[in-house]
Each structure stands twice: as C-alpha cells, then as structure tokens.
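Presented as structure tokens, the chain that follows is alone, the form predicted in complex with the partner chain.
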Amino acid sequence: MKRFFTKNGILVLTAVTVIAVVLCIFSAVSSGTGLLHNALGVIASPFRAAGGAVTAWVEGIGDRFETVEQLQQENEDLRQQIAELEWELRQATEDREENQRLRALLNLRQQRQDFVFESAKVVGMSSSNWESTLTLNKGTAAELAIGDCVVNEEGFLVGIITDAGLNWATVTTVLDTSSQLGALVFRTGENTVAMGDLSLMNEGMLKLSYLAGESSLMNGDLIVTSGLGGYYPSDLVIGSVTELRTDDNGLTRHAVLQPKVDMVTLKQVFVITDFSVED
C-alpha cells in the first residue's frame, strides 16, 4: 500500500484534484443536482450529521458552564439580595413594634403629665422558677433608681426597680414573691394590698390580699396602684381579678390577679423617673 502511494501518489492526487475540479464546474454549469453530486451527498451525510452532533454537544457543554457560571452568580446575587431584604424586613418590624410602642406612651404621656419616663430594653430574665425578675439595659446614669416603677407602653405595670447599677438595673416584678404593693379597686375604691405568691407566680398570677369582710370584689374588677404614702404613682394599673378564693384559715378571702402584663414577651419598658405626688 505504501509503495502503491510512493509510485502514483502523484497520479491519484492529480485524479482527485481533476475530478474535484469537474465536479466544481459540473455543479456550477448545471442547474440541478448531477447524480454524482448527490451520492456524493448521501455518503457525507451520515458524516456530517455526526460532526454536527458532536459539535452541538461541544457547543452544548460549553454553554452548560456558561450558563452554571451565570446561574451561580445569579444565584450569589439573589441571596445577598434576599438577606438585605430580610435585614430590612426585620429592621422595618422592629422600628414598627417600637413605634406602636411610643405612640402607645405618648397616649399615657398626655393622660399623665407629671411622670417623667425613661425607656429601656430588657435584655435578661431570671431563669429560676423561684423568682421573676428582669435586668435593664439602663441604670443610675439613665437616673434610675431602686423603688422607680417600671410599667410598659400602655401604661400597665410591670414591676419595681430593686437594684440598680451604673449601666444596668433589675425589675422585680409584680409576680415575685418579694413584690408587695399597695392597690385599690378601681370600682369600688376599696384599699388592699397586691402581692405575689410562690404558688401563683408560675402560672402568672399574683395574689390581692387583705380584703375587707364585706368587700363586693368581683370577677374582671381592674386593680391600680393606690399611691398610698406617695412611694408608688397612683392609677398604675395591675391586673385584673379573675378568682376569688377563700383562705386556709377560712375566715378571710383572696383574690387572684392576672396582671395585664404578659412578662415572657417583655422586650422594651419605661421607667417613671419621676411623678407628682397627689395629696
């Protein structure tokens, strides 16, 4: 074979370029496809369309990448976008909550002028089942002092600053044991006291006590602060009576409160820095 190429590879060459050559004119000169031209054809075909394939699944492959490049991108893009907005989201339902909360107070700013408020957000709780306190975020350089009343937004009571440092306060509140105010009923104007108890205190309760024998308390009676002795504001409210029990001794009664603050869901209350006392 190869000495069949090196003795007429000149004349096979100089055949195949003649016939080229005539089929290039032959194909220019006629008007149709010459029977040569065509089966020319059908034996390139399968050729072709398999060259075709395999460039179309080169091609294929390579915008594959392309396109996985631009969808990771797209993608990367799309979440740091999705993050923004979710920061923004929060960001908005955060300044939201915080507006509700201070157009509440500006509402109990105009009820009572004489308090002096000092906003702080509550950043612990006590995790004991002994005890239900809260640390502020503010202290005595926010002219917070031990025995200020911390209430929420609306006004309602959340319990009494009992210590107090530079940068920090702790709020017992109305539930603690060691919580004891004076309070009065708001229908009636009868004197009691409100406190809390340690059976009471985890089902979020407190316990209003010393009530008079003939005392017409009843159930959804409001509570408030009655300001006895100027220690506390008055007016503040506490909760409401939900139950009405008798003491162990079974002579003299009780009522449990519900205070009108949920405690868990705490996130920013105001301190009265001050008020006037009314005589």
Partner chain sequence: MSRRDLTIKWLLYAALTLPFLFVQQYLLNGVEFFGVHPFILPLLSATVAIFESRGESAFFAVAFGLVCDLLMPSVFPCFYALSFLLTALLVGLIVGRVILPGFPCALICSAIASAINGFLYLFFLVYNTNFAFTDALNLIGLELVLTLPAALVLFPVYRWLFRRIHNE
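Instead of the form predicted in complex with the partner chain shown above, give the structure for the form predicted alone, please.
The following holds one chain only.
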C-alpha cells in the first residue's frame, strides 16, 4: 500500500482535487454560493488545517520549554533542600557526639576532682615519619601552657602541649618520636618509660622501655602515667601492651604499646590546666 501511494500520489491528489471542485460546483448550483468562493474555501482548507497544526505544535514546544524550566527549578529547589537537610544532619551528629563527650567528661571530673579542664577543638594535625602533633583552637588566653597534659573525654592521654600562642597551642602526641613519659604498669606498679619510636610510629604504636629484668609484664597490661616528679598527673591511661620484644643487644626487653586514643579521629580534647600533686 505504501508503495502504491508513493508511485501514484500525484494522480490520487489530482483526483481528490477534481472531486472537490465538482462538489463545490454542485454545492454552488444547489445553494447559490459563488463557485469561486467555494473553490477557494476548499483549496484553503488544507492550509488552514496545516496552519492550525503548526500553531499547536509551536504552542506545544513552548509548553515543553516551560515544563523543562519548571522541572529544572524544582530540581534546584530539591538540591537546596537536600543540602540543608544534610547540613542539619551533620550538625545534629556533631551535637550528639559533643554531648556524649561532655557526659563522659562529667564522669571524669567526678572521678578526678583534682583536675581543672579546659575544652579545645582540634583544628589541625601534622603527621610524618617522626612527628605527630595536633593544633588546638585555644592558647594562653584560655590559660593553656607548655607542659599541660591533653586527654580525651575518657581521660586517656593524647599528649603534651609543647608550644602555645594567644589563641592556639601545639600538642605533641604520645606517638611523636620526641615524646617521653614516666609510666607505670597498672597491674604490678612497675615503673617504666613510654616513648615514641621511629620504627613503631607508622603502625600507630609507641614503645615501653627500661623494663626490669624480672618484669612480669604481659600482653593486655594497662600502662598509665607515673606522676613521678610532679610534672604530669598520675594515672592517666597511655595505652595497653600488645607485644613483648627483645632488644637488639639480646639482653633487655621492651614492650609495644597501643595508645587508647585514635589521633586521626580526634575532634575535641581537654587540657588539664591544673592538678593536685600527690606527695
């Protein structure tokens, strides 16, 4: 059928036109309408229909453009709403985490009433093969001073303030190779030294040195600050023993400590600005 119209389309169109003209003549004779007027109306009718179709098509395109613009605006509004909801969710999460930290700190304050704390936010971190430091958003204006111990909300030792300005402070963490603290095996009372170690730092570990020859240290033992000399508070948890190793000389031993604080995830810390020295 399609092939028939392709080959004979002109003939069919001519036949249709002739029939239309005959009908116009018949209509004119029967109704008295002018032959020319009728013929023009018949000839113009397809063009009027085509014009109407084109107008409808153009209007449809315009409607589509308006619809697309509306959808784009709606999408933009939705993206804005999603961004606001995500911000509110992050804020709510941060508020919840801070509340948890403050509740834990309240419990720590009840346990260690000899401590004076100052809260600070961690605003920077520096880590290399030999260095592990944090930058705080408070300094000497908030009575932070070099030598102050820094803990998390549970009282686990983070490090020591080694530099401070008016509104900032640098904390050298227990992992830093320059870190060295008098330590105590909580279970046995054995005095040792906890220090940063170049070979262990990349593993997030530190070293427990100067173990006694008859030391009964074992994996899992809790290590705390000794407080000897009164420079630092006593009984701040440093970490726990994960491994015992023999030194290169083959005569002495040291232990590997896993700190109780994850330095990478720290957001807030608490500086011990004053404490009571035990005799």
